[in-house]
Each structure stands twice: as structure tokens, then as C-alpha cells.
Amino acid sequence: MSRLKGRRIVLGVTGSISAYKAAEVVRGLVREQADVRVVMTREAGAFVGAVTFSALTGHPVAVEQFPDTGMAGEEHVDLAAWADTVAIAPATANIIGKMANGLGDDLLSTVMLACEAPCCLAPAMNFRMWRNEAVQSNLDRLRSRGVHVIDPEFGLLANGEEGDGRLAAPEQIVEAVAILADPDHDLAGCNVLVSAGPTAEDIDPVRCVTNRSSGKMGYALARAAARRGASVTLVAGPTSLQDPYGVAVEHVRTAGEMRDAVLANREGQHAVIMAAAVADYRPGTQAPRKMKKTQESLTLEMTRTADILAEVAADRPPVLIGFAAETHDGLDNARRKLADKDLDLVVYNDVTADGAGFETDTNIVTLIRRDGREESLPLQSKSDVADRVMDEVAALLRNREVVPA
């Protein structure tokens, strides 16, 4: 269960030409189960209709301060009280200067005004106006006073040209709105170290040994620890996904790098979460070009890589987790690890199962606990999977006295 359910979150929209972007950030929160109600302003409504968000949200969207209905034009007060968190998306350079400046000539910015939660802008202008003096003098003032802002991302703009400007990826903005909008942050003042992906083991410039990881788990438990306010180094083999938001990546591509990026970044984890599906063997020589298809067979002399999840633990941080993908004898494999690795938790999971293991969506999983206590989950998305790993994250450094209780 997403921990956005019913989460209140208000959306401001702005006159941009990525206006029509912020449906896909409703549709995002919403299918997040969070509450969502839209303000826009008069100059939005150029680019996007108002039906439009009432049919994703399933609530009126507010444009007026005072609307023709007979209400008491309090409505700024009312949605600021209501909100556990505001974001505004896109944001343009104007109401970035009325938040700063303390402005308030519509319901968009009284909201603002009166809003004491959490809040988050998405900036999007022509590349000139992002880099106006003016402008960022107004965000610094902006992030001086709490206020996250998504910076833009370079790209194609609305006029042709290339720069800085255009509006972040809707998912990277909802990924934004919940770390601000988490209940409680219970990971908050926390680092964690991840590791996700498979490596690639090179047999020549062209070939390499690697496996069907996708790197979604990892992922998954990265995006869910920054959510409850934890400090988070992800360390990545090769994969297609986008980089988590608020997360620190360091991209790898070999066992070896990332044994040297996992170990150079261990010093001061509360918790280590090994997720990767690193190679337990790569070819012991590479070709200086590629191998030509000459030979009937060929033979492939394999090197044991370094065992990065020991390593770790001879120098364990507070929390060490472990991941055992197996095929066979899966619980008695997983539990040999946990108890040779000296870990915490080893989640694990029989990777021929339907809907588990790798290149997919969910997964199917078995905690097992140091303690001996052993729990079953039925199949469910791997970001499910990835917050009860962080509810065993929490609990275990609660325990330990690394967090408040």
C-alpha cells in the first residue's frame, strides 16, 4: 500500500506550455491513492482545461478567489489548512516571484501565502528567463525559507531551442511530492547504501557475461527509503530505469566496480541493503578485439569476483541486508547466507516463479530474520515489497537506539 494513500496534496498549475505535463502529475499522485485538488491560475487555463483535472481528481478545480457561488472567498485559507503538502507544476518565473515576494493577486498565490506545509515547485521558462538574475535570486530566497524546488531539466523547449528550462519528468515531480509528503519521515536523519542492477563481465570489446536483472527491486528500495527521509547512495549496475529522485546514483558496470563503489561508500551507513545481482564469476582473460566465430566451441576460463556482501559485513554497519535469488533449495540456501553473512534479513525469492525474480513488476518473497522469524508475502509490486523492507529497516535501527523511537 502506497504510503500516500489519502495523503492531501494540493497541485497549483501555472500559465506554462508544459501545462498539459501536470495531468500526468495528478494521475501519478492519484494512482499513488493520494487526495488531490487542483488550483489554476487564469493564464493555466490557456494551455489546459479545468474538466480536464476535475476528471482525473475527481474534485472541482479552484481558478477564482472569489467565484461566483456564494461562498465567503475563503477558499485560499481553506486549501492551505487542508493540504499536507502543496506543489506547483510547472511553476512559472511569476509566481515564483509573487511566493518570494510575498504577493498575493490570486487564489494560486493567497494559497501560498497561507500555507504552512510542506512545498515543492517545478520550474519551467525559456532557458533566458531561468538564468535571469532576478529568477534565481527569488528561488535562492525560496530554498532559504524550506521550499524544495525540482530543478528543470535541459532539453527541447517550447520555441525550438535547446537549454535549461524545461520541466522535469512528471514522475520525477510525483517522486518529489512524496518524500515531502511521507507521514512520518521515520528514516529521516538516516543514510542508506543500496546496491541494484546486474553486472556485465566483459569476454572481448563486444561480448559480455551478465544476467536478467532489471534493477527495478533495488530501485524500488532506493525510492522507498528517500521517501521516509533517509539519506540514500544507490550504487547501479547497468540498467535501463531513470535515476530515483533525491537519490545519490554512482553508475557501475563490473563486479570490481562495484565491490570499490559499495566499499567507498559504507563509511557512515546506519544501513546497507545489498540488492544487486552482482556476477559470482567473470572471464578470467578479455580479448583486446573481438573474438571471430572460427572455432566448433569455446571455452571460457571463469575468476571468482570478490564477495562484496562479506566484505561488508567484516565491517557491518548497524543494519546489513542481503537478497538471495535462487531456483532450488531456495529457503535453505537463504537461510546458510544469512547466517554465513552475518546478516540482519535475507530477502528472498525463487526467481522461477511466476510474477517474481527478474524483468518484472512484483515479486514474491520470503523475510527471513536473524532471529529466526520467517514471513511469507504473497505477490505484490516490488515498490510494496521495497517499503515492508524499510519498515524492517526502521524497526531494526529503532532497536538499536540509531533512530528515535
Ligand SMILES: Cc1cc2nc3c(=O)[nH]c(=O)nc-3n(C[C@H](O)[C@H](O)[C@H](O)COP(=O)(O)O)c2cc1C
Contents of the next structure:
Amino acid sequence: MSRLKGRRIVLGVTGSISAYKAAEVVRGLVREQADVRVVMTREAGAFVGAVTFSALTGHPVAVEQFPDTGMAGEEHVDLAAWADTVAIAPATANIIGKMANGLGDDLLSTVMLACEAPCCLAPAMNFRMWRNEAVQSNLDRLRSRGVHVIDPEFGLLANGEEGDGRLAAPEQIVEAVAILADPDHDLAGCNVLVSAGPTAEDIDPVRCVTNRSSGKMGYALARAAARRGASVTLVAGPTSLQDPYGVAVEHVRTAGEMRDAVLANREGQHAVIMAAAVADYRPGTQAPRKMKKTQESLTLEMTRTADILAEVAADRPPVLIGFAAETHDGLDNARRKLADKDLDLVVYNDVTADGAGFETDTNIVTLIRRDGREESLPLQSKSDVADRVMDEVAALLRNREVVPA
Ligand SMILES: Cc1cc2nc3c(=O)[nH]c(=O)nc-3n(C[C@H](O)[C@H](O)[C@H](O)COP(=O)(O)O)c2cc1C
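For comparison with the form predicted alone, provide the form predicted in complex with the ligand.
Every chain and every other molecule in the complex is listed next, the one we just looked at coming first.
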């Protein structure tokens, strides 16, 4: 179950050409069972209909500060007090200016004046507006007051020009909101290092030996730790996944590069979670040029790669967790890994089971703890598995007094 479940989010939508993307943000939040209320500016209504948001949230959309109901409304105060978190996406230069200067001339800007909840905004505008000094100094003022700014991306803008100012991807906005909206940030102040994905070992300039890991499990772990307030470093082998929001990502390709990156980032980590599927062997030599199809058969001489987990275990962080992906004798292998590497926890999964292992969005795992307690979890999303693992990390760090009990 997502930690966003039941969290109360007010989403402000303003008059940008990218306002339609706010529907994807709402969907992402509702998918995680957040309770979302949308406040639109009148200008936003020129770009996207309120019906879209009311259909997606199941609640009326608030637009007017003085609705034609014959009643004096206190909606601006009520909504601000109701919210656990407020996000504005897209945020126009206009709302940014109003917020920076404390103006309230419509419902959304007045909600923002009354708002004491954590707040983030995702600016979107033409690059000439984005680089305007007034816009940038307004954003600096808001940042200095604790408003979290989700930087726009470089890319193709509405008028066909390229530049900075394109709204951040909806999934990234959802992630930023989830970080702000987490109920207790029980990993705040903790440094967490996660490894993810496969490695690729070159045979020649066009071929490599790799494995079927998609990186989804490791990326889910990094996201889960970031949502709970940890400072997260992700060392990722080659994957097609988007870098998780708010996570420092180091991209590597080979087992050797992964070892170097993990050890270089090892210092100061409170928890290290090794979820990558690292090659155990690599070709002993790499052909400098593409190998041609001249022989009937070909034998590759393979060399052992470094055992990264063993090297990390030699200078143990307070919490050390490994993953075991097995096809046979799995539990025995996983238990042996726990003992041999002096781990706190091994997350074991049988990659041959339906709905488990590589490429899927779900997993079936058994948690094997150092004290001998084992727990088999039912089929669930990799995000939910990641959250269960983070529950273990938080409990271990509390027991070891790395974070306050
Ligand atoms: C077609 C069109 C696209 C616009 N896109 C943006 C935009 O992406 N970002 C922005 O800051 N303003 C944009 N504007 C200008 C805003 O709509 C305008 O400043 C408006 O007053 C904003 O009102 P609001 O902040 O209350 O929603 C656009 C205007 C038009 C006509």
C-alpha cells in the first residue's frame, strides 16, 4: 500500500499551455490513493476543462473565489487547512509572482496565502519568460521561504522553439509531491546507497554479456527511500528507466565500474542495499574490433569479477542488505549469502515464479533476517516490496540508534 494513501493533496492548475499534463499528475496521485482536490485559475480553464479534473478526482473543482451560490465562502481557508501538501503544476510566471509578493486576487492565490502545509510548484513557461530576472528572483524568494521548486526541463516548447521552461514530466511531479507528503519521513537524515540493474561486459565493440535485470526493483528502492526523507545515491547499470526524482544517480556499465562507484560512495552511508544483478564473470579479453563470423564455434574465456557485496561487508555500514535472485535451491542459497556476507537482511526471490523477478512490475519475495526470522510476502508491486524493505531499514537504524526511536 502506497504511503500516499489517504494523504490530502490540493493541486493548483494555472493558465499554461501544459495545463493538460496536470491530468496525468492527478492520475498518478489518485493511482496511489491520495485524496486530491483541484483548484484551477480561470485562465487554466481556457486550456483544460474542470470536468476532466472532477472526473479524475471524484470531487468538484474549485475555481471561483466568489461562487454564485449566495453564500459567503471560506473555501480558501478551508482548502488550505485541509491539505497535507499543496502543489501547483503547471505554475505560471503569474502565480509565481503573486506568491512571491503575497498577493491574493483569485481563489488559488488566496489559498496559497492561507497555506501552512508543505508546498511545491512546477513552473512551465517559454524560455524567455523563464530566464526573466523578475521570475528568477521571485522563485529565489519562494525557495528561501521553503517552497520546493520542481525545475522545468530543457526541450521543445509550445511555440516550436527549444529551451528551458518545459513542465517537468508528470511522474517526476508525482514523485516530488510524494516526497513532500510522506507521513513521517522516518529516514530523514539518513544516507542510503542502492545498486540497481544489470551490468554489461563487452565482448567486442558491438556485443556484450549481460542479464535480464530491468533495474525496476532497485529504482523502486531508491524512490521509496527518497520519499521517506533519505538522501539517496543510486548506482545504476544500463536500464531504460528515468532517474528517480530527488535521487543522485551514478550510471555505470560494467561490474568493474559498479564496484568502483559503490566503493567511492560507500563512506558515510547508513544503509547500503545491493539490488543490482552484477555479472559474476566477464570476458577475459575484449576484441578491439567487431568479431567476424569466420569460425564454426567460438569459446569465450571468462574471468571472475569482484564481489562487491563482500567488499562493502568488509567495512560494514550500520545496515547492509542483499538481494538473492535464484532459480533453484533458492532459500538455502539466500541463507548462505546472509551468513557469508554478514548481512542484516536478504531479499530472496525465485525469478522463475510468475509475477516475480526480472522485467515485471511485481515481485514475490521472502525476507530472511539475520536473527533467523523469515517472512514470505505475497505477490505485490515492486513499489510495495521496496516500502517493506524500507520498513526494515528504518527499524534497523532505529535499533542501532542511527535515527531516533
Ligand atoms: C496560448 C497561451 C499559452 C500560455 N502559456 C503560458 C505558460 O506556459 N506559462 C506562463 O507562465 N504563462 C503562459 N501564458 C500566459 C498566462 O496564461 C497568463 O499570464 C495568465 O494571466 C496566467 O493566469 P494564471 O496564473 O492565473 O493562471 C500563456 C498564454 C497563452 C495565451
